[in-house]
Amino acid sequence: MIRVSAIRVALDTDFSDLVVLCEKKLKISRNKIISVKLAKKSVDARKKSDVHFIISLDIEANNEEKIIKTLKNASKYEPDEYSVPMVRKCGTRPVIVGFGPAGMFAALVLAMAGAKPIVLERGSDVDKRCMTVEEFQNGGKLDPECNVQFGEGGAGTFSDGKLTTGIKDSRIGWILCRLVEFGAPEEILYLAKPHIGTDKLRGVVKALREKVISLGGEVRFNSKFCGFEAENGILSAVSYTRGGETFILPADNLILATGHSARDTFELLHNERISLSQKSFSLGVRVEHLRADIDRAMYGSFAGHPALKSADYKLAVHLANGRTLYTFCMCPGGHVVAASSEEGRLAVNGMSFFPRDAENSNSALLVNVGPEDYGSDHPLAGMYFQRDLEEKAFIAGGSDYSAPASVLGDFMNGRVSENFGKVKPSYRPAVKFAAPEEYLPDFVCQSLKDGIKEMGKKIEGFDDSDTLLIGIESRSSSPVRIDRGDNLQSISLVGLYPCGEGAGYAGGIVSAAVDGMKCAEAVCRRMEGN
């Protein structure tokens, strides 16, 4: 197979019939083509009077060799190809806590191996868990088990199911191809920065769920893990809480997919003396703007041409304080959700639907922080230092789950605001005006300001005064890890296998998916006597 790469092609390209498109663009005749699929296509729009698409293309043809000669940019591809191990001594089942992205696919590669995880999730199933948050949204009662944060599918369920990563892996491919398989949209595969969409995503991890039970495996919901028997530092039963009844399970081998948001179980941990270190993470708002004025500034006179989808950007600006001010998981045509998971304390994140047709575009603007900001040396002392900033966060929004809200212009001035311009908040219950410095350390204001500035030099309107900061995001990553050792287990105890982005060893959908495959694998390695 040949893969040919950086070819330019125009906005208005027809893709129903690539081989036609394979003889206009590249020469090469029918005749030889035995196949041809698109493998990667993104938006050039770095000249705004000349946007275009840049696509790669993967063709099985006769004499390839000679064809790789002639063309540039083209060389022999062969694509990536993943095992999944097999369990052929099947004694205690592995269990797996936490159903978000590394827990779904630890979960479905143990179940294909032959198993048979048994998955305890905290949180409800998706259908009962959307009403749950929907119920909040509206102005109900925070369910601290159930949540944006909490439930099947895990805080990605919530979010713009993005599966952008700086990860390289043999993995992701057979990942992707698992999600279009239960029901992602087969973009996912070749888009540059592909996303399923909270909307279609419900519907992934339930066939996803689905396929796991019908290999032999068991989702357990509202289920909460609460602890752990071991004997000689080896680990030998987990025990969970369900309906007001604690279980106890035999288990030589554990899964911890937790989630960064999970901090009762990080208390756990410490208590029972399993090894913990602080890490970095970050902190800010979320920022608003007009979808249709992101899209121009972006694409100039093409916005809205309609084979572009609705404009994403990633922006990052070094700042004279030593800081970083940087965007993150910036939702095109999306909205400002609320992401508590704790009574009393206050956190936003960001959605899309697939179609990202609603009117604001949001993304997290967030500085780095690390212990040197903490305070002290305790290993969950981050926690501690995003649960105060939390708290202060769910008091200048009145105490009632509305979230602190600022006119940029007014924030840059000094001023509380007392009133919207153009862009309307998206954020539900409501919001209540108030001033960033109320909730967050004087140094992420100070970057705010200043970085806000670098970056509308690179995106006109950027820094707008009308422009919305919402806060408070907090929950980009985890500000623990549960140290691990170079075969996946902890440190402290054998047979637990911290996972994912909650204990630290991932940043997003696809890499915790991966870690998660990893965690299985080295299960399965055990389970086998290897």
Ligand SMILES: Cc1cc2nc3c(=O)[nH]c(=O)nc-3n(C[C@H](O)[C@H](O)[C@H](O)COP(=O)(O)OP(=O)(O)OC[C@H]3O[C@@H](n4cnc5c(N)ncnc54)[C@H](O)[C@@H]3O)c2cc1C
The other form holds:
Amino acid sequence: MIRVSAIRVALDTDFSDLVVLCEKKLKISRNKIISVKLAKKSVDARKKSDVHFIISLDIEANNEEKIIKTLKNASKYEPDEYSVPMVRKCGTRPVIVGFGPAGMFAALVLAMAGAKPIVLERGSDVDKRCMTVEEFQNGGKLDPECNVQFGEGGAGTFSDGKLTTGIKDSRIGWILCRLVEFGAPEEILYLAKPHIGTDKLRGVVKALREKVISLGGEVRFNSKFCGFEAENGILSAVSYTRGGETFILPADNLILATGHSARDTFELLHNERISLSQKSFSLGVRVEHLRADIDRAMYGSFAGHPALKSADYKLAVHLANGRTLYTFCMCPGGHVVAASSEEGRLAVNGMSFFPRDAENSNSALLVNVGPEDYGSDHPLAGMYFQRDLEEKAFIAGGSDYSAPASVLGDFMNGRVSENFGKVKPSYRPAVKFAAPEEYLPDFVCQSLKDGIKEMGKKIEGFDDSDTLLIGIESRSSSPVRIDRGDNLQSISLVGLYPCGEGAGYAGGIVSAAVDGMKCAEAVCRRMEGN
Ligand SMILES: Cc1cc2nc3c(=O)[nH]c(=O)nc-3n(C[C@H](O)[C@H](O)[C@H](O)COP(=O)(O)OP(=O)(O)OC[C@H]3O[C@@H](n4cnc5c(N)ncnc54)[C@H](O)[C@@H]3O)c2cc1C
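Show the form predicted in complex with the ligand, please, because up to now only the form predicted alone has appeared in this conversation.
So here's everything in the complex, that chain up top.
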């Protein structure tokens, strides 16, 4: 197979017949072509007067060597293959805590390996979870066990479902293929910036669960991990609560994939003397603009072209105070969502549906923070720092999970807003005008003021005075790392595999899934006595 890259095509290109495209663009006659597949597709909008696609094609053809010689950007190509390990010695069934992307892909690999894993998930299955979250977003009670952070699918279920990642790993292709097998759109296999959208993600998560169960695995919902037993530093059992009762599960292997918001679990591990360390994360607000304004700023007169999805952006500015202000987890045509998981504490995040056609576009606007800001060397100091600020945000929002909101023009002039401009908030249940200074540290507020101006020079209208700032974005990643060795096991307990974002080894859906697979492979090796 050969891959031909950097092929420039117009926005109105017909992708339904790639052989015709090969003939036209690459001058390869159709009788030489055996198969052709779209391998990569991205938007090139560097010149607003000339927005177009850049694609790569994977081609099987007769006489590939000759084609490679005649074409620029053509080379031999072998796709990554991933083979699932097999477990023959089925001792005690492995236990996985958490059914987010890390736990889900760990469960899938272990189930396909024949290990019949048992998954414990503190939240409900995705259908019940959607109802609980909807109730909360309509002004109902927060369920600390089932919310935007906790439940089937983990934190990623109510998200934009962006599958972009900064890591390179041969498992990623396999993960994307599985997601398509479970109902994600085919385009995630070739888009440079693939996303699924929360509406489609719900079905994908359920289908993955059914696959795990069909292979002998088990997923126990509303089951909260609450401890473990060990002999001479080696794991022997796991305990969990469900419906007010406590259960003990014999276990030699435990993959702990509990995410960045399982604060009670971090405290449990600390009390059990499991080695933890402080970790940096980022803090800020969600910034919201009209989608039309962002599309115009990014695509110029091509904005609204039927072949183009809503525009995304990625910005970072380094500031005089030594901090960096950057955008994160951008949700084009999306919503700002209530991402709280603890009573009396407020956090926001972003999500979108697959079409990305909501009125606004938003992203997290974050400043880096680290142990030097936490005020103590306690391993959980970063978590307490987060909690403290989320309490302030809860109060600033009126202590009913309304989010504190500020219109940029007012913030820049040190005023509390009284009216919205052209941008109306998408956050539910509601927002309340409050100055970011009421819940954010001064250095974060100053970094926002200095940085947004700089960002306005990079994207026209980014610092428009009607822009909305919604607080607080405090869960960009885990403030704690659960220390593990090269064998992926905790350095404090043999048989414990700290995994995914919460353990400090991943950031985002895809890298969490990769880490889940790595831990599952390590468990297979240990079960096989290797
Ligand atoms: C609103 C939102 C939008 C996001 N958008 C994106 C995006 O578009 N793209 C992207 O790449 N990333 C996104 N992220 C980040 C992404 O969701 C996380 O990086 C990813 O889900 C981490 O996966 P994980 O499996 O490590 O942990 P999580 O997904 O956090 O899963 C942990 C699971 O463990 C369970 N759990 C916790 N404690 C216990 C316990 N004691 N017992 C039993 N179960 C427990 C939780 O209920 C949860 O289901 C978003 C996050 C949020 C909140």
